[in-house]
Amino acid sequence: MSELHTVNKSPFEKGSFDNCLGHVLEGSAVLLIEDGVYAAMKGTSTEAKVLAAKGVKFYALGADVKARGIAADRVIEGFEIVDYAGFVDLSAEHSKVVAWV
């Protein structure tokens, strides 16, 4: 049973992203939305945490990445940028969606 975890708060403001990583299981996915997309930025304290999460796929909502002025070359390698249709597909592909707010 795979889970899709969504995080909508900045990792530099709240502990939602760290709490998510503490519960995510191998085979699951993490989708960053709204201010949560700041966790996808290279060169930040979140990069090592993302790279250490083995067997977890990471996604970021492209519209939110763009809205916050994060250039594509500033996104941690391995992240897949998805659109709203991709968000829906991820929700349908996983048996459970867990929202970290």
Second form
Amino acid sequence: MSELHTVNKSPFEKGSFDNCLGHVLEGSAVLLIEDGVYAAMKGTSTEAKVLAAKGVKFYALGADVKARGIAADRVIEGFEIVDYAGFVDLSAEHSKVVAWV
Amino acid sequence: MSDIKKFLYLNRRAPYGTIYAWEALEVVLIGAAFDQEVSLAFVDDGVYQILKGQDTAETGMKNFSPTYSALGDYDVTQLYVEKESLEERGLTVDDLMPLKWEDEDDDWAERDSIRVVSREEMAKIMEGQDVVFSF
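Now show me the form predicted in complex with the partner chain, since the one above was the form predicted on its own.
Once more the chain from above appears, this time first in line as the rest of the complex follows.
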């Protein structure tokens, strides 16, 4: 069964994002929330890690993306932006949620 | 020795995930009333504090980013932003709010408050302070 992994810390400040990527299996999903959404931005020193994750679906919470001034065209292609209801749907669709805090 | 001390507020955190950025602004605004030489530094995730286009409406949090534009009115006119911190995050100075101050000695001419400096220059700026407050 596929898992939903959430990351809520900046990839530049904490290791949560790297730790998460190290444990995500193919077919699972990663949802970035709060300061985690900075990892969804293009052109950063961490972008290559997202692009290298094969078979993993990436999501970011739109409210947190907008709050932080990240314009839609600055989000890495392949990311799906979801709202709070989408967060609930993702949680329900996956067999469990693993939170990397 | 002069009574005026050089205070640097070192901002290292992103704006909304923790309370640090907001608390730093509060302390800067209070401190600005005491006629010291005050400057701000934005390094690491602190550069995200002054990214333009922040819109917190959907999160229910206060968008305090417009407060940075008011710093000039409090004579806080020196904002140092570290170039390497911007680059690691895929940002340039154009992604930041255009923060200005008005020079009363020059017919209120608008001047840029933001100065992009290298990590090495930032280290020297920090060395040149009397007090560094880290947030």
